[in-house]
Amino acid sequence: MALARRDIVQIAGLISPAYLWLTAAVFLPLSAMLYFSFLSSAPFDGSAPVFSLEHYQAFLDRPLYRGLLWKSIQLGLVVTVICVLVGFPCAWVLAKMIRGRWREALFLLVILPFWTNSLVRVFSWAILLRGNGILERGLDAVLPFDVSLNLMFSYPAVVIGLVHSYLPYVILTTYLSLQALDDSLIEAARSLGARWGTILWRIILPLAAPGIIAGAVLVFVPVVGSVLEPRILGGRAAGTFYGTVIEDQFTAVFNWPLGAALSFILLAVVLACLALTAPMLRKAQT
């Protein structure tokens, strides 16, 4: 059925000011960092812009932004793969097996760090994985022996920081895929004589893969190019990644040319991962 031309003027109105504030605040910017990706140097002392392809072929020719990046990339597939491994049955219980108020309070548990401020979340884990911190004197006060845990500046450090900040997108995730699963289809396979890893195989995980790749890629797009973290709790040495070098180039060494090129570059290869994972998210949603 056709649309009304004043049904047509309803839904322009209605969906122009989402799209002008994304044009706005995403493609625009994106727009500029293209433009200084493309540069020679910043153009800041005012003189002509000098267009050249240096900064993407630094990226080829030095063995280290390579190395960076695939370290990042391992460092989201290690987060992302803990993420799922205690989401998925947290989100399992929240789903399946309590009710009422029980349920409201873990809920609360799960999204109450969406209510602190990303900076309080990092610098707390400071505090409790240092050396002579609480975690350390909480252990040594339980444990009949001395315990000498100082995480700081470690790369354990930095994966804990971030599965505590993106946890909670696989558990919501996936809780809205388990909240959807029939219940007699596995009251069904249990009569059937199923075990129970042939249920969870067969039928719950296939059923909830789109809110487990949907958490996923929530938790892998962001982590590889975090900063806030490895910063904080990795220190210099097993801090650095490719977020923390993009961040160098523009607050540090002020080469936001390179900054913007290195920035494409993992745009890009993120946008590759998403493309990889389209179609196991189009096959689990048949």
Contents of the next structure:
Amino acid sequence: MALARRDIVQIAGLISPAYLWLTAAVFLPLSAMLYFSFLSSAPFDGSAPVFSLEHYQAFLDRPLYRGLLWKSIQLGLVVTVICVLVGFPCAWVLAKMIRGRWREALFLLVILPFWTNSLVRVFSWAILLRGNGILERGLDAVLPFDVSLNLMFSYPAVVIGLVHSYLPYVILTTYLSLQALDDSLIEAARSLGARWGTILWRIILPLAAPGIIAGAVLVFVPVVGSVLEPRILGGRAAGTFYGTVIEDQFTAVFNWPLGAALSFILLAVVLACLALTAPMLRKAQT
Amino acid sequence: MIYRQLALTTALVALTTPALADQIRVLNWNGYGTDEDWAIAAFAEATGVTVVHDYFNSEQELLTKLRTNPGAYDVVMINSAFTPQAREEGLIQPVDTSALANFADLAPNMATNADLTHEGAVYGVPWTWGLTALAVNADAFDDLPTSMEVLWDPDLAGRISIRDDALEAVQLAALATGQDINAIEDMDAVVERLAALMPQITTFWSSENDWNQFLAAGDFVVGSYWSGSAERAMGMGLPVAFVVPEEGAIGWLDGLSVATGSGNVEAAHAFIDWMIDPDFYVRWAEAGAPASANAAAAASLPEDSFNRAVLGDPEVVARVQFMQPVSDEDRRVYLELWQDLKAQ
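Requested next: the structure of the form predicted in complex with the partner chain (the form predicted alone having been shown above).
Now the complete complex, all chains and molecules, led by this one.
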């Protein structure tokens, strides 16, 4: 189908702002970083750039980086699974069980975290989770026995902070696909005697899969590279992940090429993960 | 912006005005003692010499300014870790200590510091100094700890913090194992001590603000800390006590040097002597100053002041190991072992 000349002009006019922006804001800096990752040292002091693969080699040579990357992927999986388990029922209630103003109010609560600065969110968690913090004192006041609850500077604290930050993505994407789900399919299944478990497994989940997977991807990718939550909530025990080591290269030791190389390895791994889920997405859509 | 313009203007003035017999030009950090208005005014009144300032924002900038403007400066403030480099490049000249009335009062280990002196000549006059040592929550201890072993005290597991910095961690462990922080021979012992320290640590700190918050929230009771920061924390009313352990502490030392090509060497010496004088230091310390290298100056402070009570003790001063430049190779080794330890 040949496009008319006017159509082409129209299309170009509509999409060029977005693509020009993406080129300037994403592609150019990323290219610079890719270039950096192949240098032996950052050419800030005016020395001539020397091409080198040493920083990619460093990833292979030092088990530290592989170990941390695996640790970060595990963290991503844990947070994603919790987000889906918590987010799916919430999305179901929003899509199917509540109508009108209550739904708006509940939606507002879901989106609320987006309106606050992420640093503020993380620091407010620090206040809550700390030993002798608000949570512990509150529980102490309500429960008859002594509660000792110091979650600060631990793995659970990092998971709690991350789930809180990324849960809305799962709820929103799952809600969209659940809302598109035709209620009569469920009624038909019930009238034919299917139990709720069967309906959930055979009808609802497959139809909601695109939304759930999209949400899971939106959570998994940033969590694997997360820096802020481990830094502030993780302490010594759970404060070092792949993302924090990358950050160190840029801010603490000024080894930009190594930081860039580690980032691109992360990008490659994340793309590989996405490639694995792509067939599932396609299957779910057909 | 205004500050930058001002600094630029003073720099231009300093470079373009011909050296007057009654003027000296000083290169230092902005707002770091030498440019106190009252001190300059008093110096001008006493000697008839006016003082003009130029500033640097990093040690590299300091060296660059000295290299590119020979003869433009008379007195320069250089951290002792960079004094050898400035001397080797011929940027500074030996100081005639006989012209400094206050030189005899300087702490002996600072006056003979290996970085500030070379072949018997003094290239930097020790001026101010500070420490990285331990600070504790004074409410948590009946008797303040005196040894670094408190970091490894099993009763304090999970109540310790150190800065997230490879060099500082390695140097602290070197002190704990009785080694020279500038020439660590037994690296295995350092790694072993740090590995044993890790489970003790609740979180790392990275800024003064972090440290004060964590201590106030009860996250830790013992942490590595900087002397100046500890003094400020005490001033804010936090229950902090600064401890210089018997094993020693990591020190930095700032010295005053005479630039090569100075057109007024005599006045430069007079100004350096003015700067290490107890009268200047006592007044500067009222507004908050680092510790003085002049033992007599420290002794003239009020008895309860931090720089006298904690850092003024000659016994304490003698324990300090001053930091020397660290090679890139050493930094890389320290960083890798630190990363490995943190990731465990």
